[in-house]
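One chain comes next, on its own, written out as C-alpha cells in the form predicted alone.
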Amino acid sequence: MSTTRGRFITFEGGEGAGKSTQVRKLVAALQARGIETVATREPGGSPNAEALREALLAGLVAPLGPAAEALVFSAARIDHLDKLIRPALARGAFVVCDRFADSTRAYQGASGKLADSFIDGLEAITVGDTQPDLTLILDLPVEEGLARASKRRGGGEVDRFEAEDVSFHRALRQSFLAIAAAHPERCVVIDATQPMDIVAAGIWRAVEQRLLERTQA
C-alpha cells in the first residue's frame, strides 16, 4: 500500500454540462501517465449506493421533501466513501467522481431551501475530512444544458431533477457558482459552452497546476 494519499477530484455542474464525458477523458489522461485512477459517480459508486440511486432518481424520495432527500443522498455517500473512495485514496490512487457533496449543497441546500447549518452538519458527519482536492465546476447557460440533456436522453423519461422547472435550474447554476466563489482553493469553473476538447484541455491544465505539480514536487 502506498504511504502517500491519493488525490480526490470531483466534477459538478447542472444538467447537460458534460460531466460524464469529461470524467472519462480525465481518467484516460491520468491513466496514460501511469497514475492509478478510479472513476465513480454519485449517487452511486458502490452496490448499496447504486440501489439508493435508483430510488432517488426515480423520484421515490422526493415527496418526503428536500431534507429527506439530503439524508438519503448522504446515506449513499457514507457507503460510497467507506467501500470505494477512502480505500482507493489510502492506496495512493486518484479518484475522479461525477458529483459529490457540493451537489447536495446545491440541489437540496440552496435550491431546496435547506438551511446552511443543516447541510454543514450533514456534510461534517458524512464526509468528514475526505474533502475533494479539486472540484471542477462545468458551467453553461441553463437552457443550453437542458437542451443537451434532452438530446442525450433521446426521448426517454426525464429523471427526478431534469423534470424540475427552469427557475430551479437557474437557482442551481447560481448555487454552484457561489460554491466556487466561496472555495477558490479547491474549485475551478470551466466554461462548458466550449468545444469538448477545449473543455478537456482546460480541465487538464487545472489538474496539472493544482495536483500533479504538487504530487511530483
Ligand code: Z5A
Given for the second form:
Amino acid sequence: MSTTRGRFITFEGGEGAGKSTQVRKLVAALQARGIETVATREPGGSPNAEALREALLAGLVAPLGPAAEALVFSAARIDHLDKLIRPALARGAFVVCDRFADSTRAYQGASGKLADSFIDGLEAITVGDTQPDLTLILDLPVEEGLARASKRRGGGEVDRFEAEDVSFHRALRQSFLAIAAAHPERCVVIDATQPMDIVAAGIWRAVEQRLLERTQA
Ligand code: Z5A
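Show the other one: the form predicted in complex with this ligand, since we just had the form predicted alone.
Next comes the full complex, and the chain you just saw is listed first.
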C-alpha cells in the first residue's frame, strides 16, 4: 500500500455538459503519464450503488420527495466510497468520478428546496473527510445541454431528471455556479460550450496546476 493518498477528482454540471466525454479523456491522459487512475460515476460505481441507480433513474424514489431521494443517493454514495473510492485513494490511485456530492446539493438541495443544514449534515455523514481534491464544473446554457442530451438519446426515453422542466435546469446551473463560488480552493468552472478538445485542454491545465505540480513539489 502507498504511503501517499491518491487524488480525488469529480466532474459536475447539468445534462449534456460533456462530463462522461471529459472523464474518458482525463483518465486516458493521466494513464498516459503512468498514473494509476480509476474512472467511476454516481449514482453507481459499486454493485450495490448501481442497483440503487436503476431505481433512482427510473423515478421509483421520486414520489417519496427530495429528502428521501437525497437519502437514497447518499446510501449509494456510502457504498461507493467504502467499496471503491477510499480503497483506491488509499493505494495511491487517482479517482475520477462523474458526479458526486455536489449533485445532491444541486439536484435535491437547491432545486428540491431542502434546507442547507439537511444537505450539510448528510454530506458530513456520507463523505466525511473524503472530499474531492478538485471539482471540475462543466458550465453551459441549459438549452444547449438539453439539446445535446436529446440528440445523443435519439428516440429513447428521457430519465427522471431529464424530464424536469427548463426552470429546474436553470436553477441547477445556478446551484453549481454557487458551489464553485463558495469553494474556489476546490472548484474550477470550465466553459463547456467550446469544442471537446479545447474543453479537455482547459481541464488538463487545471489538473496540472492544482494537483500534479503540487504533488511533485
Ligand atoms: N443525480 C442526482 O439527482 N443527485 C445525485 O446526488 C447524483 C446524481 C449523483 C444521473 O444521470 C442523474 O442523477 C443526473 C443527476 C442525478 N441527471 N440526469 N439525467 P446520468 O449519469 O445518466 O446522466 P448525466 O450525469 O446527467 O450526464 P449526461 O446527460 O449523460 O451528460 P454528460 O455526461 O454531461 O455528457 P456526455 O455524455 O459526455 O455528452 C453528451 C453529448 O454531447 C454526447 O453526444 C457528446 O458527444 C456531446 N458532447 C460532449 N462534449 C461536447 C462538446 N464540447 N461539444 C459538442 N458536443 C459535445
